[in-house]
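Quick heads-up: it's one chain on its own, the form predicted alone, in structure tokens.
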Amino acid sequence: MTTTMIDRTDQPTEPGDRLPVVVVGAGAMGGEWIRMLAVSPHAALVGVVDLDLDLAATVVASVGQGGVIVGDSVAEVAERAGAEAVVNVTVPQAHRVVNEQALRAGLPVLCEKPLGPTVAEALRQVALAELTGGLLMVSQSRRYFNHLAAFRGAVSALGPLAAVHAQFFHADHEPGFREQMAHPLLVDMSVHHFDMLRYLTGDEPVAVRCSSWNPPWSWFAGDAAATAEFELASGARFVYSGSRCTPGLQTSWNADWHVYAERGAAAWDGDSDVRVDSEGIGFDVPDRREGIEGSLEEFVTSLRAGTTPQNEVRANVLSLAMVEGAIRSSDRQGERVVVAELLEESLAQAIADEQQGDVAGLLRSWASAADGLATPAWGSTPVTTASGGAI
């Protein structure tokens, strides 16, 4: 086994070329984005939108950002600030509304995960993105960890997969909406790990059986623990177990991973330890921006190049389907849930829920959910900014 560090090759954007963006949501995660944007070479913070204007002003002041427009309307703040994109960091239930306001205003969106609380809402957003021609990308920030990329390289050399195991055990206290969620593990954390599975293997979910529960000492209102087994398109299995209220032997936030395949096995502790048990297979560790910085960089690069980023809205739906499938299975005492059936049921629900005639009409025009997800992704046609200039 060999390990190689690859020097960073990307070049920072010139300060004057930074993409002007508005952040919607000034809570804890919004603050993380605002602090990152204060020093980003790729984008510049020009506006913050939040219903709590005092909170928004306080967060902006805390990072020493002068001249940032603060308000409670996405379209108004973006217009006043001269923004060319929106970063949506609101709670999941507000994602669709904010994304719609931005896309209909001609603004591309980088949206925090999960895209929405249900696959039906996600499909409505796929249709909206297709209708407006705007870029809607989901920020699955954990895809951008350098050692995950190294692990992926090792796994790709192992040949056909038999099984992938991931364990996530933590004890985190996050007062607020997370501790009141019905499924704080599956919805708020496992969505990362499920998406990482798709990135790691290139495999897609076919069906799932899941059991979730809440340990008696849990400080979460909903199920903070779960186990799940996914059948993958290749025939391999993905076995997942996790908890958000386990105080001992905690794993990385990225989970602890083991992959078993035809030519051997590989493991990653979720941090910096990648191991391969196979003769002659090594891996390279890139040196790139990680986390939300990496997500932002790909968003800006894709806008400027007119290319489709990973986790463009259509590509992200199956990660959310893994979450909803696991929840459905758990709610049905471990019943096997078929992802294709879930998608079709979600499309019917999306059509029933959609109030905008143009979006509903587009949803009805799809022969199936799979047909909708196979529509040309963003990047296949020229895109302009809200002001009419080419990006």
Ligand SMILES: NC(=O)c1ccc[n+]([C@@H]2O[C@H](COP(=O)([O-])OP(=O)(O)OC[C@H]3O[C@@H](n4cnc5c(N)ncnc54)[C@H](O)[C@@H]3O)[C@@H](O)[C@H]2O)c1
Given for the second form:
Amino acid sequence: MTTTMIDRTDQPTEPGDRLPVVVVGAGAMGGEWIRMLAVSPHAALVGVVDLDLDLAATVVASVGQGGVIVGDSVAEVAERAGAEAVVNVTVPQAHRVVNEQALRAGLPVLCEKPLGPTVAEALRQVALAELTGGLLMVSQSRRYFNHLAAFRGAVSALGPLAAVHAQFFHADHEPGFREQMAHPLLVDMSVHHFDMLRYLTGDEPVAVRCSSWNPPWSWFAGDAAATAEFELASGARFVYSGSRCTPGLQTSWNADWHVYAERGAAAWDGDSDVRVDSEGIGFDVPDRREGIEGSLEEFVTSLRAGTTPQNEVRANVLSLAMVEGAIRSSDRQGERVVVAELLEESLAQAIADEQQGDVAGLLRSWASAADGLATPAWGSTPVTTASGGAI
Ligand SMILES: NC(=O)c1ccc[n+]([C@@H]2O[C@H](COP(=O)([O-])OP(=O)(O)OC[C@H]3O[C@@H](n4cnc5c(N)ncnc54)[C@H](O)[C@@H]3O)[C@@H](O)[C@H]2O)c1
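With the form predicted alone done, generate the form predicted together with the named molecule in the same format.
Below is the entire complex, every chain and molecule, led by the chain shown above.
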């Protein structure tokens, strides 16, 4: 079967067409973004912001880019540098504050996952985006893998789903905020896999039961392992298990996937091995930019065309709700957590937490969280389903 593709647009008409952007957060991942932007055909680095000015200057120097403005204020650096957008690569706890600074300065934002530590923080950002009219897109970079698109094509031909299984087993040492988090697997890593589930199936989470724990040898302070079972809107089940401290039989960072459906089954090892066990179903592997390059390309093309990107802030909230639902269930000894109830409780929390009168007022005006998420997304021509269909 054929998979929908977007054309690679590696060569914009003029060098001046590259979108001038400021990167906020010059840590490990910020460095990846800065190195990628140095050679991107879509965007050009004009400024870097970090609380640690020496770090920002060192990273800028390492890519040999002249004329990049460095500072610790988003609005000030953006103005001096003539930026037209912000890429937010700070730690999750700082995402909302930085996104607010940028959107209030009239700058659209491409924000690293997770959108925030909680669904309440995510809902405050939906209201903020609505209020400012700016584009806020979450960079869920693991959606942009060509073999995932191929796997998705195969899965869509298998008919109604019975079950999707994903396993993620790794042993990663990344000192910093991850090793101090209460839930380093679910918040920092599984958010990718949960978001991929929504992209892969077009299905949405209804409820979850989860158990998380920290193996005795773990070098993480919080729970580095979890198992979870999600009920999906179609009635199918998503069964997930993972660990960040298991040094054997490592899976791909993208996890290892099996899908069982009415017309057969399909599997993807998370890298380049897609298998289909069904008569007459094939797949094409597209040739698109992958990872953060793919995410940046979608951000820039959406901004310019006025189309709605897959992970516009409203659409991303359910990926985060899967994470928080799993954590709540684990905290309550595996109790079934209903996603719709979690969203409404999160709206009440968002209203209680919000300090800005205009954002709080907008949150209070929503009849429900579902009502807030149904407000029109940025962009006049949506090119995806709410769950992030193919572009
Ligand atoms: N897509 C992926 O595959 C992927 C991979 C790794 C990390 N990430 C995400 O990237 C983000 C950053 O991760 P990291 O590993 O680079 O973290 P890091 O701790 O190495 O770097 C974060 C940087 O942000 C800066 N910072 C924090 N608060 C700030 C603020 N208010 N204003 C300006 N700068 C601020 C810190 O000084 C630090 O330099 C996280 O959200 C993480 O989940 C994504």
